[in-house]
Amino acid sequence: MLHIINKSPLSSCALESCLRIAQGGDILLIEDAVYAAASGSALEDKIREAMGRFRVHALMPDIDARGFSERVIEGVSKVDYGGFVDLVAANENCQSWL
């Protein structure tokens, strides 16, 4: 399953939500969620955590629309459009987190 976050994880629990009930597959943090991928940020070590249960990816053009394209923690895969795009045909169900 593809898991789409799009809110801050600073302003919404849509990312810690995911992480405590999903139980597998791909994590795509789009938008604002894209926070949760920088390193040195307050989310890091439960990214890190995640890593061991699901396949973390961010969308390079959130990332880079906020600053921080050589922060991204190891690991993260930055994916493009065409990425966003192959996750969701890669994965038979879609679910994103309000």
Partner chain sequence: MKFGIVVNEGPYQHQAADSAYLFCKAAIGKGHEIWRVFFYHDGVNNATKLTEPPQDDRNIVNRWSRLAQEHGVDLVVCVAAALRRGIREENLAQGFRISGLGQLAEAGIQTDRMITFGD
Second form
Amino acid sequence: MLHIINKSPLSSCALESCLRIAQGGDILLIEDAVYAAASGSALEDKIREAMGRFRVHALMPDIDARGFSERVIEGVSKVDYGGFVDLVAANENCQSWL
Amino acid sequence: MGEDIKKFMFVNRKAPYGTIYALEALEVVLITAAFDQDVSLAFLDDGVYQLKKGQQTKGIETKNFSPSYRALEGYDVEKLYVEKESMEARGLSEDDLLVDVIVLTSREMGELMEQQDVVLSF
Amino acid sequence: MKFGIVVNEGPYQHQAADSAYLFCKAAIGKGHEIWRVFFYHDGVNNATKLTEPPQDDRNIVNRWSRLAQEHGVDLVVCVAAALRRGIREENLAQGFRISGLGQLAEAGIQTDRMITFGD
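And the form predicted in complex with its partner chain, for comparison with the form predicted on its own?
Zooming out: every chain and molecule, the one shown earlier first.
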């Protein structure tokens, strides 16, 4: 299953709830959720831990737009919109954690 | 179950009244039920507040739509799932809720989501 | 593959409409079909032809109209949500149509995947 998160993990519990409830699969960080993929934040350890259970992806156009191109946590897979489409197609279902 | 019946789950993570999402989500649920699909509702995080007993909205001049959750049964929507952790984090128990629900652990909720064909979040 | 898209936020206020559009464009580019885009909640504001962004900004409404024109994408605006927010036939941009919530349920039934963009 693909879990799509679009909110900053520092202002919303969407990512946290997803990590608590979801049982593995792919997580795609888009829009303001890409801040979760930035190294050096208070969330980095949590993301690294999540990478043991999930494949974590981040939407590069959203990362670039926010000035974090050079600070993506190692191991987070970088995708463009085409990669986003592929993730949706490859998973049986998806959920946006709005 | 026929091949043309899909499992729809409506995931509610937002509180009522502060925003319109909860009310408009309920409208989608009622319509989808009329399509004879396998419909369930999940209440996570602040979405649990939608089911709190005793909502009185006169003072904010807004329609109290909470009785509609009790009407869902009449539309054959009987699967209302609440995540235990979300409920307890808000100091609520099943007795505080205005409709019968099935309380699931986080893991059970996650497994149920995996089984859906369509997950719509509000 | 057939995709159904749900847009729950208005243009310019929230990135959801941009993300949804860019997803649609990429999906079509990869040979997938966008079977329907359903506009709900404040998403119905994507459909008004009265939108006039500054010249140096993207025109989100026209972008949707072009998607409908060039790729036959069905752009459906929820009637109940639209009426609440003053979106009617007379201010509807090209390519959009107003219809009931049943169109959202139908998209869920008919498509292979549903993707929601919202807040």
